[in-house]
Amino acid sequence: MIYADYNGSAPLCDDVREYLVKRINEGPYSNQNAIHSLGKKMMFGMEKCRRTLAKHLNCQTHQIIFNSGASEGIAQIFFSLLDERPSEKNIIITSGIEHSAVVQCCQRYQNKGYQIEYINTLDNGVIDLQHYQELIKKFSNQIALITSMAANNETGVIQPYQEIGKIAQENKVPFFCDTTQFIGKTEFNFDQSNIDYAVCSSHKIGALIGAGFIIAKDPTRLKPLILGGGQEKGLRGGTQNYIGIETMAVAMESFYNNKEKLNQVNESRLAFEQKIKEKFPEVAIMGDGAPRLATTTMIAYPGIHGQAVQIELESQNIFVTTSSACSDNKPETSRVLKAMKINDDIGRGVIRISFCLNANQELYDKIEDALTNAYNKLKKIQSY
């Protein structure tokens, strides 16, 4: 079996799997907020994880707030920064390529009276910095929040988040960057990012599902979305998912210990794309020529439906998606691709192939063979 949907959810990385076997067998188990010695031991372990994450992501430990994942983090950031009713600052600047968790938060606050302004997206999937600057200049002191992702979950295109953040800082506007597909897929330095708020989900980096965190430059600006017993310094109620948190630290440590593999992963991906394009010149690579994650390819043969390709590959025990996992069941061009001005002939034909540091030329060669067979077979059907 070849599993190529790491952007949807990554399998447990080897180090996490080994850690869990020992952890589950040996314990300990307790409520880390208890004052007895076992609770204190658990709390010490959780705080050690916080230090590990802070070290690799170059932030301060107090800037990390543990939660259940990026969707919760996004909701809390919006809730914290946007009043129930807008004041004179009533503009949210976002892009047309954001994840649905951000899109729906924007829609919620639009219903509360906020105005949404969208940054244009260039044809290669990178947001238009010039248009972004025009929006900043046009709305000036009316802007309540700027939100733009670091890397797109469908195309893998990396956005100019540092430039976006720099301009936001100069205009004293909070900048939330959705880093869900960025952290743990490539190197990230929060201190140098110009980002005010970032998020992470455990299942995107090879850890147990159900944990995550916010990184906040100034955590005092956050308000608790979930009330409870004062955990996370009162910013997120509920007993922390300590085993999930532990696996996040193990997974992050594993990534940074093996980050030198990224260059080889990138070379294997590019070689795969080149071979497919040589065989099928009609094929389109989403974001081709733009900076992309080393681990992600989104590809389409015009006129051949992506779900048909997905079924053909699955019959050969290769698992891919046609867009993001959140919208994989919708047989239409995604809004991300529409923002890139991709027509339906291509947009409905995409499949997304996503790995992590496990990717190598052998895996890509097997996918290349399967995809070649699928395209040749479906081309014949298409011609009738």
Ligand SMILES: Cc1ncc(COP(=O)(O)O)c(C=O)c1O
Given for the second form:
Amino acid sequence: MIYADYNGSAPLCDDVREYLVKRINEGPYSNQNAIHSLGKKMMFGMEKCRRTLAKHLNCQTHQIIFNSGASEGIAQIFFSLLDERPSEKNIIITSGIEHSAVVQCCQRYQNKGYQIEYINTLDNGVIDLQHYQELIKKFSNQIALITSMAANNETGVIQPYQEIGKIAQENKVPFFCDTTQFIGKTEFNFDQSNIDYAVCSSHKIGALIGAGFIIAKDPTRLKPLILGGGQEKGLRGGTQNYIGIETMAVAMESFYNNKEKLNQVNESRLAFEQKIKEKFPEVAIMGDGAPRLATTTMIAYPGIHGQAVQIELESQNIFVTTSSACSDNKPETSRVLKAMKINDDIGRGVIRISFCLNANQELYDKIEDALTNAYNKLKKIQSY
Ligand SMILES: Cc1ncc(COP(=O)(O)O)c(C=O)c1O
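Give me the form predicted in complex with the named molecule now, not the form predicted alone.
Every chain and every other molecule in the complex is listed next, the one we just looked at coming first.
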């Protein structure tokens, strides 16, 4: 079996699996906020995890606020920075390639009276910095929030977040960067990122699902979304998911211990893309030529339905995804690909292959064989 949907949810990484087997058998289990000695031991363990994460991501421990994952973090950041009713600062600047967790938050605040302005996307999937600067100039002191991602979940295209953040800083506007597909997949240095708020989800990095965190440059600007017993310095109520948090620290440590593998992972992906393009010159790679995550490739054969390819690959025990939003069997080009001006012929045909540091030439060679067979078979019966 080849599982190639790590951007959707990554399986537990080997170090996490090993850690968990021991952890579950040996304990301890307790409420880390209790004042008995077991509770204190648990709290010490959790704070050690915070230190591990802060060390690798180059931030201060007090800047990390644990929660249940990126969607919660995103909702809390919007909730904290935007008022229930917009004042003279009533503009949210975002991009057309954000994840639905950000899109839906923007829509919620649009319904409350905020105006949303979208940064254009270039055809290669990178947001248009020139257009961003024009928006900043046009709306200057009306902007309440800038929200733009670090790496796209569909295409893997890496965005110029440091430049976005620098301009946001110069204009004294808070910058939230959705780093869900970036942290733990490539190197990230919060201190040098020019980002005010970043987020992470445990299950994207090979840890147990159900944990995550916000990194906030100035946590005092955050307001709790979930009220409770004062956990996370009053910023996130509810007993922390300590085992999830421990596995996040193990997964992050594992990534940083093995990060030199990223080069080989990138080369394997590029070699795979090259071989497929040589066999099928009509094939399109989304974000080809743009900086991309080493671990992600999104590929389409024009006119061949992505779901058909996905099913063919699944019959060979290879699990990939498409990006198309499908309703009533009417496949549509995704919002992200539309922002890149990808036509439907290609947009309906995409499949996404995503790994972590486990990706190697052998895995890609197997996918290449299966994809070659799928394309050769399906191009005889082009779907649309
Ligand atoms: C870019 C991005 N942001 C946010 C999320 C939301 O993450 P979660 O579902 O773990 O809360 C995802 C998940 O796919 C994502 O890819």
